[in-house]
Amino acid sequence: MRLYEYEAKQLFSQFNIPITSGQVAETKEQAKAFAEKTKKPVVLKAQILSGGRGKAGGVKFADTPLEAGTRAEELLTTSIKGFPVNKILMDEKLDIEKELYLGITLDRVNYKIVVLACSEGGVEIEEVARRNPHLIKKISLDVDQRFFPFWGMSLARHLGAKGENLKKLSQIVVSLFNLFKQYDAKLVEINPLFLTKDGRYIAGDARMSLDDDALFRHPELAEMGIEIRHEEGEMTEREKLARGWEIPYLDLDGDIGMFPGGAGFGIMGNDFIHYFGGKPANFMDSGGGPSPERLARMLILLDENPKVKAIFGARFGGISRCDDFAKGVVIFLKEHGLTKPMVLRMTGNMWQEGVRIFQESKKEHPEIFKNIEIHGIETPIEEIAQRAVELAKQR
C-alpha cells in the first residue's frame, strides 16, 4: 500500500526530515489562496499513487496567484497515467543547487534492508543504475540490525556533503532509516532530495510504501484509508465490494470475467485467455473450500461488471469441491440471473455430483441456463478458454 506524497511528508516531519511548508489544494481557489499567501512562485504537484508523474505532466509551476489557479484547474480536470487527480500539493518553488537521491528498500533475494544514496536525483534510480552504477552507494543490513550514524556519514560523504552539511545530511539518512523501521515500510524514497542554494537539505518528493500485513500495528495509518489502496492507484468500487465480502479480487483491463477455482488455477486460466487472444477482466481467488454463497457473490462481481463480455469458469476440485461449485452457480442463477454468456468446466473432487446438480436444476429451471455451457473432464480446459475468447469477440 502506498501513501500519497503529502501523507508521506507528514510522517517525514515527525522524524525531523526537512520538508517544505506545503498545503493540499482540492480547488483552484485553494491553490490561488496558497500562492497569494506565499507571495512567491509555486509548484503544483498532482497527488496520484503512481510514479513518473513529472514526465506525464503532473507537475506544474506558477509565478502568480492567477496562474496558480489556472494550473490547478488544469490538473484537477485531468488524469495522470490513468488516475484522476483529486488533490494537488502546493509548495514554494525553491532555488535548487543540486538534486540527490536517498532510498531504503528490501532486498527480497538476500533478505536484507538496503539503504541507497545517489548523487544524481530527480530521475528514476533504475535508469541511473543502468547508466552510471558507480554513482550509487549501498549499505545492506540484517532486518534486526541498527543503523549506526557513521554509516549515515559515509553515505553523506558519497553525496558530496562537507562541513556542517555532512552532519545534517547524515542525520536525514538515520531518520529515514528509523522511519522505515518504525512503520514496517517496504520502500521509502526521497527523490529528489534538494540541496538549496542557501545550504538547506529539503525532501522535494516523498514516496512511501507499506506492508499491508503489518497494518494492524499502525491503527493511526489505517485511519488514512490506506487499506483500500494498491501500490498503484486506489481500489475500484468492485474491488472495495469484494474486499467487504472477503474475496481476493483485482480489476484488470480486459473483457473476459475470470471465475477460477483457486489462485493457481486462476493464474493458469489467465495465461490461457492471453494465449488464445483474449484479455482477462479480473483476477480472483475463491479461497480454500469456499461456500456456495461465496461463489455466488464471485459471479455477481463478474456479471455486474460492464466491461465483461463473457465469463470463463474452471474448477479443479480438491479442497474446493465441485458440488459446492455447482451449488454456488445455481444460487447465483436463481437469485441474480446471468446477463453474460458463461462457459464452465469442472473436474476433480465430487465432479459427478456437480454435474448431477446442474442437470437437475436445468430440468426445473431451463430458462436460467440459456447463457451457460457446462463441461466436464471430457473437454480439455484449453478448449474452454478458447471458447470464452470466442464468446467475448462475438459481443
Ligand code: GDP
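For clarity, a rigid core is taken as the largest C-alpha set superposing within 1.5 Å between two forms. Here the structure is a predicted model, which means the values were calculated and not measured. Positions refer to the first chain, counted from 1. Compared with the form predicted in complex with guanosine-5'-diphosphate:
- I368 shows a C-alpha shift of 2 Å or greater between these two forms [criterion: core-superposed Cα displacement of 2 Å].
- Core-superposed comparison between these two forms: the C-alpha position of L100 differs by less than 2 Å.
- In this overlay on the rigid core, W351 has a C-alpha that sits 2 Å or more away from its partner position between these two forms.
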Given for the second form:
Amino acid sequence: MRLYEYEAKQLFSQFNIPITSGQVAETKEQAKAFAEKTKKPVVLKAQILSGGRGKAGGVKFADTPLEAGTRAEELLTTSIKGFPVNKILMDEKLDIEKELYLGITLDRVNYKIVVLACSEGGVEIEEVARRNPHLIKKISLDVDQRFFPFWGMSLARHLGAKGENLKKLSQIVVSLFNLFKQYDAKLVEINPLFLTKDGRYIAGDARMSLDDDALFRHPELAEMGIEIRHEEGEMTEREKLARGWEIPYLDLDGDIGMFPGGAGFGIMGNDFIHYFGGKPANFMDSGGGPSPERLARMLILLDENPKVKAIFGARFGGISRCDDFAKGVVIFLKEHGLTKPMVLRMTGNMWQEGVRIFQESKKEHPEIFKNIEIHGIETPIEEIAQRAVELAKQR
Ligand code: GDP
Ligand code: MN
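For comparison with the form predicted on its own, provide the form predicted in complex with guanosine-5'-diphosphate.
What follows is the entire complex, opening with the chain shown before.
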C-alpha cells in the first residue's frame, strides 16, 4: 500500500526524520490561511499516489497568501497525471543548497534490503542509475540483520556531509532504516532530501510503500487516520468493481482482454500476447476453483471495457474444472452476451465434459456463440494467442 506524502511525513516525524511543519489544505481558503500564518513564500504540492508531480505541474510556489489561494485553486480543480487532486500539502518554501537522495527498498533479485544514497537528488533515481551509476552508493543487508551506525556514516560521507552534519545525516539514515523495519515497508524514499542554505537536512518529499500482507500488524495506522487501501495507486472504476467481486484484477494499456486460468497461466498468456505483437488490456486471476458465477463476472469486466477489442481465453483445468469453466462462460453468454470476438482454449481436468456443455448449449442457442471460437487440446496455445492478436488487429 502506497502512502500519500503527507501520511508518510507523519511517520517520518515519529522517527525524528526532519520535515518542515506543513499542513494539508483542501480549499483555497485553507491554503490562504496557511500562507498568512507562515508569513513566508510557500510551496503547494498535489497529494496523489504518484511521483513526478514536479514535472507534471503538481508542485507550485507562491510568494503571497493571495497567490497561494490562486495556486491552490488551480491544483484543486485540475487533475495531475490523470488523478484528481483533493488535498494539497503546504510547506514553507526552503532555500536549497543541494538536493540529495536517500532510499531503502527490497532487492528482489537476492532478497536483501538495500539502502541507497545518491548525491544527485530531486530527479528520478532510475535516470541517475542509467546515466551516472557511480553517484549511487548501496549497502545490502539480510532482512533480519541489524543496521550498523557506521554504515550510516559511510552513506552520509558519500553524500558530502562533514563534521556535525555527518552525525546528523547518518542519524537520518538510521532513522529511515528503523522506520522501514517498524512498518514492514517495501520502499521508503526521501527524494529530495534537502540540504538548506542554512545547513539543515530536511525531507523535501516522502514516499512509502507498505507490504499489504503485513498491514494487519499495524492497527496504529488507522488510529493515525491512514486508511488501508489499494496496493500502489488509485484504483480505476473497473478495478473497484473487480475488487467488489473479489476478483484480483488490474487494468493495463493494451486492447486484448485476458481471460486466464490462474495467475501463472495469466502471466504466461501475457508473454505470449506480447510475443505475437499484441498488448494485454488487463491482468486477472480467477483464483483456484472459481464458481461459474465468478467466471461470468470476469467476462463482464472484459466485454464491457471499451478498450478491449478481442478476448483471449485459456483454461488449463487443474484444481479448477473445465466443466465449471464452460458453465461460467455459458451463463455469461446467456445472461450478458458477448459483443467482442473471443478465442478460447480449454484443456485438462474434465475437458470432455466442458466440450459437451458447450456443444449442447450451442445446439439450443447457436446465436449466442457467434463471436466465440472454442478450441481444445488439438490447438497449441501459441495459435490461440496469435489468433487473439489477429482478431484485435481486425477491429
Ligand atoms: P515529485 O516531483 O512528485 O517527486 O515532488 P517533490 O516533492 O519531490 O518536489 C519536486 C521538486 O520541487 C523538488 O525536487 C524541488 O526541486 C522542488 N521543491 C519542492 N519543495 C521545495 C521547497 O521548499 N523549496 C524549493 N526551492 N524547491 C522545492
Ligand atoms: Mn520527489
